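Just one chain is shown here, as structure tokens, and it is the form predicted on its own.
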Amino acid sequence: MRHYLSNIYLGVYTALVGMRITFKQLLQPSVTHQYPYDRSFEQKKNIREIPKGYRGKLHNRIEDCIGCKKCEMICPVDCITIATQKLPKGERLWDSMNVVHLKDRTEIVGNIEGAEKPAPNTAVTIQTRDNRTVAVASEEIANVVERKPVIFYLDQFDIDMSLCMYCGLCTEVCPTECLIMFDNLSDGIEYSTFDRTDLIYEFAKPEMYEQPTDESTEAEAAD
């Protein structure tokens, strides 16, 4: 009889034991995120911060987009297809923009006024996109991506992020460095979804290659 209460005795006892831990738990706020409803955790300040460089979600910069299919070819998965109309020859849309890498591994999207290599000890003026204008001096430049022009109509530009393995070799191959994958947590880090075909993205836009109508023309001349 002693034995078999020896036994109860050293069963509870040693279960208390292993939720010591669990019953002092039960006492503290709750630390669990019902993820992907509940993304507080973005917020707080014990996320590490995510290295320049970090893959993340793949990202076209259409306008700057040649149409040159390399991205297509190279992929391992088959998550890119691209369908283009080539213009006639000798005809152009426009020519993508400059790449201005700089030193401190930070890049400007923009058009370099003047040369495209900057001679030394210049300042160098860059036209961007928003019409913003910036200088900097030549000296903190480590490289251009030169101009490209835009030749092909992009009829679709589709990722399929459920296929990308994240080797980045599409983002190498890319002559103009449109194609990029964002290395920040609110673009290229969390974009979870409960359908899979919410993670195709369509970057294509026909409205790029739409020409103004003699009605907006007159409009703009009368304004």
Second form
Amino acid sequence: MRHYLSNIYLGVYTALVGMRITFKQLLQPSVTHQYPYDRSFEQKKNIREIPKGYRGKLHNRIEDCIGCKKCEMICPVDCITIATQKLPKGERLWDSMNVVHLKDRTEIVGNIEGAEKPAPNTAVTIQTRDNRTVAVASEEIANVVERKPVIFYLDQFDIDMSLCMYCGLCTEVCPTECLIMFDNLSDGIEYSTFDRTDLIYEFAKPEMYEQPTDESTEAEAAD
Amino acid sequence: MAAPQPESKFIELKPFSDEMIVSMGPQHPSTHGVLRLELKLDGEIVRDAIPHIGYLHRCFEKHSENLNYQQIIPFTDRMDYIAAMNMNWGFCLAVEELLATDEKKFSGVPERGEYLRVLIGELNRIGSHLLSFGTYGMDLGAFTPFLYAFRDREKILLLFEKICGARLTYNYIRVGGVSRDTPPGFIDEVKEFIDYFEPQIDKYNALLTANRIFIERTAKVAVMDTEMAINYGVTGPNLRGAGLQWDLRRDEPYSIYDRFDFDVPVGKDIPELGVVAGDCWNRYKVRMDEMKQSIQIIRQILESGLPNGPIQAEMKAVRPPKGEIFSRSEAPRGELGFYIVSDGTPKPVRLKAKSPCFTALSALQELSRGLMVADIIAIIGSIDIVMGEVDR
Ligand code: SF4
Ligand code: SF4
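Switch from the form predicted on its own to the form predicted in complex with the partner chain and print that structure.
Then the entire complex follows, led off by the chain already shown.
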């Protein structure tokens, strides 16, 4: 009987101890966001910021893709499909662009004028694709992805994002770093659709080759 | 002593008895994944409980035979998705041990990589135990701890998101190191989190651990003594809750765990609370204490500072030599083992994962005999299984 009563007392007492903690919590600001409706966190960056390097939706800057199929080979779920045609030997379409990684973890896509490996203590001029010129000091540069010749026509470059598991292996192996994952909210995360087929992204742009040649040989599937 | 297992896989009912068979699951909210329990009930008393698993089976082991070692790592994320870093780590350790049998191929993980692995692994252990604490409270009817635990786990997930780019399926630890270096300010944020979180554990203890109602529900329920735990092969917090001080991190140190100073909490008889070693309460309490030890390890890392240098060993392709290896590591839910047979190609010939949750679940049948239906929930929460790892 005594045990029974003391148990009741302890039950109430320890519950009150817990209540004190919850009560203190009650007076603190809420940490919950009603996400799709309440978007105020986008302004208040400090609360919920998508960090740099987040693995979101995939994107390919197709002009820089050299068609090496490394991403297709590494993908564990085979959601990348690439079809290429090789150019005649010795020919190339253009070079892929440099990707200049700065030390503050931003990157600039564009061609470095002059030497690709800038000498120390020089100003480096970078010509971006939309014809802007960006000047940075060579001390700010962390590393530069070199230009690579494009020797394949890309007939097909599809990524099925409904299969993708966001492992990021494909972006790591890409030699020109043209395959990227968006790390912002609107491009990287909020892309749900009503139809699953809308999630197959077709990146190949045949119109970027003005005169496609039919004589070119079919590239061997590097598998 | 382990009781003899019944012959049949399914429960047979005697005709004209008072017993009945109830199927609990496959989607019970408290069963931490998709698990079906076949219960033989005599009124409220559980006479027998057979777990039926396989609802989350994804053929991880067979699938791995068609993937190269690098590609398998994202699939290990999906085994124990609560502690995916530790799953990555366990697999990479096995591959590294296999690689190390041929000295030309692998010369060890760089220092910074090892420190980052321990830092991340212990953070993930805290996150995993937090989830187990929160859901255990919710299973037993206390909703508030669940919200608190998820709020704090969110902070850990944010740290992981910063360092590896994903919240749950990290794919961070790679063969030979880790995939990314720390972003600027990361170490300060870890320190901030640790400083915030350490007093939080005491709050949780006051909120749930010491709550008399909670103790009444968990004390002396489903006592698993050391002998039974060893007979079933149960490891991790469940074994330590039974009172055996066995932790691979201390007893067979892998990585750089031998450099850190930490205790291995074990379950104890506490007469004032009425709990005995190996009951649900002790299994739960070991997890709460382990969070403190993980914080201590992280503090030691932060004090000594991460060494500078590379994070990833230089190697061309992961192509282990011919041979086989069984390697184990201490994941939050117990000893995670990987058995790999290699024939010298970039793909394993056979891969087997030894899952700690599977062995813990196998003890459920014996633990639950003779208890009430409501105690089943308390047992499942206390052995802390993740069905993704049981089924693989
Ligand atoms: S991120 Fe997606 S597309 Fe890229 S390798 Fe992983 S699963 Fe494949
Ligand atoms: S790895 Fe990069 S360059 Fe190569 S095919 Fe894929 S996207 Fe193109």
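Rigid core here is just the name for the largest C-alpha set that superposes within 1.5 Å across the two forms. Residue numbers count along the first chain shown, from 1. Computed from a prediction, not measured in an experiment: that's the story for all the values here.
Peer 1: Could you check whether the CA atom of Met19 moves 2 Å or more between the two forms, using the rigid core for the fit?
Peer 2: Indeed, Met19 is displaced by 2 Å or more.
Peer 1: Core superposed first: is there a CA shift of 2 Å or greater at His33 between the two forms?
Peer 2: Yes; that C-alpha moves by at least 2 Å between the two forms.
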